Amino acid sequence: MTEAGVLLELDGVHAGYGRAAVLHGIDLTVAEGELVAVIGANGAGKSTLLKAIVGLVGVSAGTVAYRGAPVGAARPERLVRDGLALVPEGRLLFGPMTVSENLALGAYGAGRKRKAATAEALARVHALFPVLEERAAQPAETLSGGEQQMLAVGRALMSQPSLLLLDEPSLGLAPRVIAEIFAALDELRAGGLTILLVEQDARLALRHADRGYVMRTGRVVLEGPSADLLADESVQTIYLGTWQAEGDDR
C-alpha cells in the first residue's frame, strides 16, 4: 500500500524493450506537490523510466503504482484521464496544426468529465506563455524551438493533470528560454502540481527539485534531498563537472 501523501510510487521496476532489459529494480516515489528531479549519465535509462510509468514500455517485474493503485497494464490514455500527463523529449507535437489546435487535443485526453474546465486550462497555459496565445494561428512546426517546447509543455497542461512528467524540457534551448520555462514550472509546482522532471543538465534540475535521483545503467545509485546532492563529491565529480549536456536514452 502507498503511504499517505504519496502520488507516486515504483517498487521493483524491471522493464525495457523486448529482450533489451534496460531498468533493473527502480524504486522511486514522489509526493504530492514536490517537484522530484532524475539525473543521470546517456544511455542511464531516464526516458524509459518515464515510459514505463505511462505505459509507454511493458514493467517486466515489480510495480508502478499512482494514487496507491497498480497501473497494470492500464492504456496511456486511460492514465491521461486519471491525471498523468508526459511532455515527451523531441516534444512530438502536430507540425502542420496550429498551436491552438494543438492545445485542443491536449484537452481531449481528459475527458468530457473535465470539458468544462478546458477555458480555465487554456487561459492557465496562456498566463504561463503568452507567447502561445499570440501565436494561436501559426502551425506548430513555424515556432521556433523554445515556443514548441512551451506549447509541448502547454498541451500537457491541458489534460489538467495532477502529475506532470517531463523528459528532457531544456534540451537544445538557448539560455533565455530554459529560464522562462524552469520559471513557469517552480510556479507550477507552487500552484500545487506535482512534477517529475528527467533533466540532462543536473545542476539546474536539482536547483529547482526537492528531491533527486541518479540513475547509472538502469539503477538508482543515490537518492536524497536536492542540496544533498549537489554537494555530493561524487554527483559534483560525475554530473556537475566533465558530465554536460549529452542526450538520453532510447
Given for the second form:
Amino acid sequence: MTEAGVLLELDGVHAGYGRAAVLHGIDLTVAEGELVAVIGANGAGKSTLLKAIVGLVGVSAGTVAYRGAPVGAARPERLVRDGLALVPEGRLLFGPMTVSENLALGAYGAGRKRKAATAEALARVHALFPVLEERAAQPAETLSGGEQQMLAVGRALMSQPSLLLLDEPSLGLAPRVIAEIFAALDELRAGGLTILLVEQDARLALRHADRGYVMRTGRVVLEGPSADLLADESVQTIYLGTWQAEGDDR
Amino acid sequence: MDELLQFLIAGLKNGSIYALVALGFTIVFAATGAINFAQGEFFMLGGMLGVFFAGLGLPLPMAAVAAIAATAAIGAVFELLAVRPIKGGDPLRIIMVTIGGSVLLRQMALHLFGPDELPLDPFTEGPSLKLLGAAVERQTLWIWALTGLAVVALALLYRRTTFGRAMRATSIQRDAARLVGVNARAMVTASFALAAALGAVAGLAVAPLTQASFHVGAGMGVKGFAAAILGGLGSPVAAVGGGLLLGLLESLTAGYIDPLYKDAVALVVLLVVLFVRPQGLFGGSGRVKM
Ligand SMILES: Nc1ncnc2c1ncn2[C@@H]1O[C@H](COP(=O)(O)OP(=O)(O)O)[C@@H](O)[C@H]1O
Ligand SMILES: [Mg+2]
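Can you give me the structure for the form predicted in complex with the partner chain, which would complement the form predicted on its own we have just seen?
Everything in the complex follows now, all chains and molecules, and the chain you saw is the first one.
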C-alpha cells in the first residue's frame, strides 16, 4: 500500500461521549479502492469510530486524516462535500418523507461539481436498487427493513462519495436481503468506490473485505488481510465461534 | 342566523391571527423541541415596526415588507445570541431563555416606541362589505388573504424547495441531516426567522383594527400557544386548525355566553387539552411532521 494511495488514516484516535471515553488510541488506514472491515462485539466502539471519523463525536486526541489532510474539528456537513458519506447505524432515514425526497436530500451537501451530476447519481442508485425507483413516492417509513437499508445506502451514494462508511448494514435483515445489499457493495467496490464497513457479523464482513480490523473495548486488537483473520484461531473462537456452532450458512 | 354568521366571521378573523402565531410556535418546536415564549413579541414587533416604518413616510406595502423583514432579522439575531449558545440545545433551557428574551424585547419596544397605542391605517379604506347579510370589515379580508398567502407560501417552502426539505429533514432526524450536508444550526436560525416573520404578518394585519402597542405580545403569546397546543404542535396544518378553532370558540363564547369570558377561553382550552389530550386534536403520533 503506497502512502499516496491512503484515503483515510487514523492515528491514535481517542474519542467518546462527554467524559465517557470509548476509543483508546485507534490506528487505522484505508487505501483507495479498498474494502476494509471493522469487526467486534456489540459495544466495542465500532459505531463511535465511524462517528469520530465524520465528526459526529469529538476526537479528544490523535488525528483523523482524509486525503492526507487532518480533518481536525470538521463537522459532518463539511466532510460530505469532500466526498465522505456515512450510512449510519439504524439507517436514520427521514421517515415521513418520500423515498425520492430522501434521495434528493442525499445530494444536498455534495460539492458543486458533484451536484451537477445528481441525475446520473440517481440513475446509478436506481440501477443498483431498482425497488427504490418503484417506491419513489412512498414515505420512507413505510418501506420494509431491507428496502430501508437500501435507501440509506442510496441516500449516501447520492453525494457521490469517494469513501463510503457503513455501520452494520446487515443488522436485523433476512439472509436474502443481506446478500442483495452485499452484492451491491461488491458492485460499488468494483466500480472503484472505497468502503469502510463496520459489522458485527464478522464472517460476512471478512468474506467481502480485503482487510479487517478487530476491535475490543475501544482498541484494535488484531488486524490483517481478511483471509488471515478468517483463519486466525482467536478470531474463530471469539467472533466466528457461535456462527459455526449454529451451523448457519448464509 | 345573521348573529351567528357575525360571530363566525369575528371568530375566523381572530382565529387567522392565532393560526399565524401558532405556526410560529410549531416551526420553532419542530426545529428545537422547545416552546418559544418570545413568539408573541414577534407579533408585537410586526405591528410596532409597521407603524414605525409607515411613520418614516414609507408607503404602507413597503412599510409592511420592511416590518416583516426587520422582525425576521430580529428573530434570527435572537436565536444566534440567546439560543445557539445553549449547550446541547437543551429544550428546557431554550424555553427559559425565550421567556427572558420576551421580557427584553418588550422593554426594548417600550423604550424605542413609547407606551402609547399607535394607530396603523387600514390596508384599504372604505366601508364594511356585506356578506350574506353580515358586515365584514375590509381589514378582515386582508387578514384572511394574508393568512392564506402565508400558509401557502410556507407549504411551498416545505414541500417544493430544497431549503424547506432540509428544514424538515433536520427536524425529523438531525444527525442524518447533518450527514447529508445540512447545516442544522443554520436551520434552527432560519426557523426562528420564519416564525418571527409569521408573527409579524399577524401583528401587521391586525394593527389597523386593534392598534399597535408594546404590551400586546404576552397576551397573543398565550393565545397562539393555546392554538398550537390545541392543534397538537405536530404540523403546520394542525397549527392553522388550532388557531381557527380557538378563534371560533372565543367568538361563540363571547357572543352566546358573556364577552367577559372571551380571554379565558384560551386558558381553559390550554388546560383541558393538556389534561385530556396532550397530543392535541390533530396530533396522532406525538412526532413532528412538517
Ligand atoms: N450516545 C452515547 N452516549 C454515551 N455512551 C455511548 C453512546 N453511544 C455509545 N456509547 C457507549 O460507547 C461504547 C461503544 O458503543 P458503540 O460505539 O455503539 O459500539 P458498537 O458500535 O461497537 O456496538 C458502549 O459502551 C456504549 O455504551
Ligand atoms: Mg454499533
